[in-house]
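One chain follows as structure tokens, the form predicted on its own.
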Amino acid sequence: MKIFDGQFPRELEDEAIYIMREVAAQFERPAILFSGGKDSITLVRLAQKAFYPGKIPFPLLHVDTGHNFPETIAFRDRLAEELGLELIVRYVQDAIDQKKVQEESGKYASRNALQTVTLLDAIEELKFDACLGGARRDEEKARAKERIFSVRDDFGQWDSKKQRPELFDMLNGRINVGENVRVFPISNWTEIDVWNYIREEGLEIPSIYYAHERDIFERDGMIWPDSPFINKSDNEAVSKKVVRFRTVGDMTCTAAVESEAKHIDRVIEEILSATISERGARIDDKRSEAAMEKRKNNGYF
């Protein structure tokens, strides 16, 4: 495999396409977890190539917290319509109304962790036996522990100590009744690989990835998007800044970064010179040292 030289290493695309075809061969009811972010957009492109000239054989599943960026939701709906894909949306608000989860309160209230119950309900309701996600090993240490085929038990839980070995390209999709598998076709990619792929493929992405003027406020050294979904203190003043988002969660868990990058080449330049990690702007990862692993143990994405 080529060492990074500014071009996307196409061997990674071959691997991801192979994984997607294995999913189609080994499972009866797979779905693509689609948030409208750059990684899940990449998955859709890979699925197009994997099954061309046929149609992508998997529906898209989005767990909507109700606090998402409107730009991302509009992009999600448009992409699904343009590609003729089945888009299934399940809402965290429904789980709150049914009293399956309790809305958080306080200045750090977020629905991010509440998504797990809605996701697991959707998997059970729709009988999905495999869910393809855009997680990558370089994002966060808990994600680095997961295998490409990551088995979840019949409660949707993940145990990092009970993972199957994956030798060479042998992917074992055999599961017991009630179990399901999370599949990560771009697990071996880096953030820069994703951006180079988006550039080379000419993929459209939501506008919030590029620099734009936005109402923001600052808290704990981070730039928060102003939103009616975030509980602000009286001393947290809203101002305008030119920012962009490096990852896309919902508005309560995703901080912005100051940026002048209005096109993809400038974005890549910024990332290459960045001194903080991609997840460094994720407010949800800062709740504890093991925040992501705890969420994954409970069935998170």
Contents of the next structure:
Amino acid sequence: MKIFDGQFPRELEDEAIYIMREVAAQFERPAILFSGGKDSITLVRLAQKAFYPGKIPFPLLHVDTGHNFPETIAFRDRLAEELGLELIVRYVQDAIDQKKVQEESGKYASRNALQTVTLLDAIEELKFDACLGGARRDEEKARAKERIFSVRDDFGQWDSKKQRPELFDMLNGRINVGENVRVFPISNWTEIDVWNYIREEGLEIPSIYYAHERDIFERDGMIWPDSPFINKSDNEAVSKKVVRFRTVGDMTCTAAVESEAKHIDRVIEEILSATISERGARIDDKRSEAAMEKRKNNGYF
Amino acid sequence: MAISKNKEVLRIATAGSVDDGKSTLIGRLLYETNSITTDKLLAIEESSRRKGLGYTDLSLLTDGLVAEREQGITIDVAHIYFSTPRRKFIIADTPGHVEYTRNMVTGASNADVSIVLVDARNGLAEQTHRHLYISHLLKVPRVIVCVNKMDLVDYSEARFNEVVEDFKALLDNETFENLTIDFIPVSSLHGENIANHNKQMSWHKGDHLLNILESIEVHPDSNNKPARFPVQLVIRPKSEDFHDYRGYAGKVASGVFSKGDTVRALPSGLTARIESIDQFEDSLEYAEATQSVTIRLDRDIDVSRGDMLVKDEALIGSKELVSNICWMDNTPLVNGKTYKLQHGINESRVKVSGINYRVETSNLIKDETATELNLNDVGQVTLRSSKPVLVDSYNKNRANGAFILIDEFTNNTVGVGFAG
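Given the form predicted on its own, state the structure of the form predicted together with its partner chain.
What follows is the entire complex, opening with the chain shown before.
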């Protein structure tokens, strides 16, 4: 398939910039939830554009599970430094040490669900009233139902039945003390929109998105990255393969795809012809039909 | 980086009674445009099997909430995306049940086109009236009626014509003056006239649905509307490189602003010329509706968030608003109560000074004795505002004619209004 310029609908950028400016105007202490993945990198670019030539008026908040890809962490630190942004990191390990949460055990142990507690603690500690996130409605069917300004109660909970109507482009961010709003400026973007944007804007992204040789093992028909954080059984042998990642979560819940795509045009070609969805490689979503909705009800983002 | 031509976005709202086959139609559009990935298809096949269904229930693609899947109905708007090489499409899949009318309005508020589904066997339903009324109330520019399940009436041209005639009789009402509608006979289940023409209905000479969706003009004549630029933020970096920079950031609501244009800032009424239109590191010659830009003026005048830059002098703002309101809250709108009004990004306080009538949306009868508007009601209300609201008539300028009402105690969005 051929790659064309102008495939990114600029109307979506205008919409996202408008949302970012509303966040700056309507809230006192907003933050960007930043994981170092392609969606949050896109958010940072949009924030740059929204306030240029002024500075981005939001700090970055990363909830570090301790199981991230080292390449992503290095990228995160570099980007924050280059743009002169405040980077706040909170660690899931601290919540484990404080016995607030309990590490999962077994073959599929992941810290994904534990992130919520650390996120909610950080929101409370730092008094954030709005958190901008890179979630998109095309990712998952529960997310397809969420508003751009998603009001959460003082436990961070999403109540799908109590969502405020959101009409035209009028965003209502008024909240009561203790509540906060999760804001999704790229709600209406799809995976391919993000990739086209990254390509047309010439944005840098962590190297794990491009094909590279990596230690892997296979489980349930998926390619898992090898790491010290994963509980492997004796018959799960590690080998080397040229792979890349479509989404960047934890090393314990993000599967790789075999790929030769070493630059962005090839990545886009691959995605255009892919028959598996982006989150098809997210092991955390496969736990049940309502996995995402349940996590969101508990304050996940 | 300047991109001269880029992909367009068409926003669609779907509506139809329960079981008219809305989800199947959406599923079919996704399927025909290769927008459903294998893993998602396998997942809904598996769920359908577990539910004991003998077919793949495509509604499982869009009913994303546990409560919806439990009850088998759509409660809230889902946003669904697909693309063709030419366009990106955003579907707001809205609920069909009358008790969720507010979510239907939510879904339709951004739509360029509304698709109304009708079951060929049953013809018009009460909900069809309601959907048409809402499309009309919101001035959705295009309405397409898909007469679905044609396979169940033997692809009968006569039956299709009957449904169309019934519709036309309905449209005879003066309320629907100027509303033009396309009619397409389809079978979503078999994919006929959705993205392909089919031989069974060779009598239908019009385009199939996807063709129409691809060729509808997006935002027609929005550039001919009056120029409106609501100021979201004043950008003053005071940095070494941009010490004297003062830019007004916002999204053009309607019309066109060009470099050199004289603009008037409302409510102050002061004028200035546009010195530059900035978009990140670029400078533009002009900006049109939906573009987010930063405007710099040739002199310092008093402009802050909530003000509006305009080009003509006609807009003066109004302290009394006679508007259609769709009520969206369990606590009714009552005479004498105050609310916060948000028009675009601007806020004021309003008091309800009169409820003129309530419209029965299924038969368009006006009840002039109404004393309150309840959840999902539509009616005409007079509001008195603490300061002038810089609103256009919704009929003349959709982009600057609507507002929302917010309850001062719960902070909830409780109603939407369309200025008369």
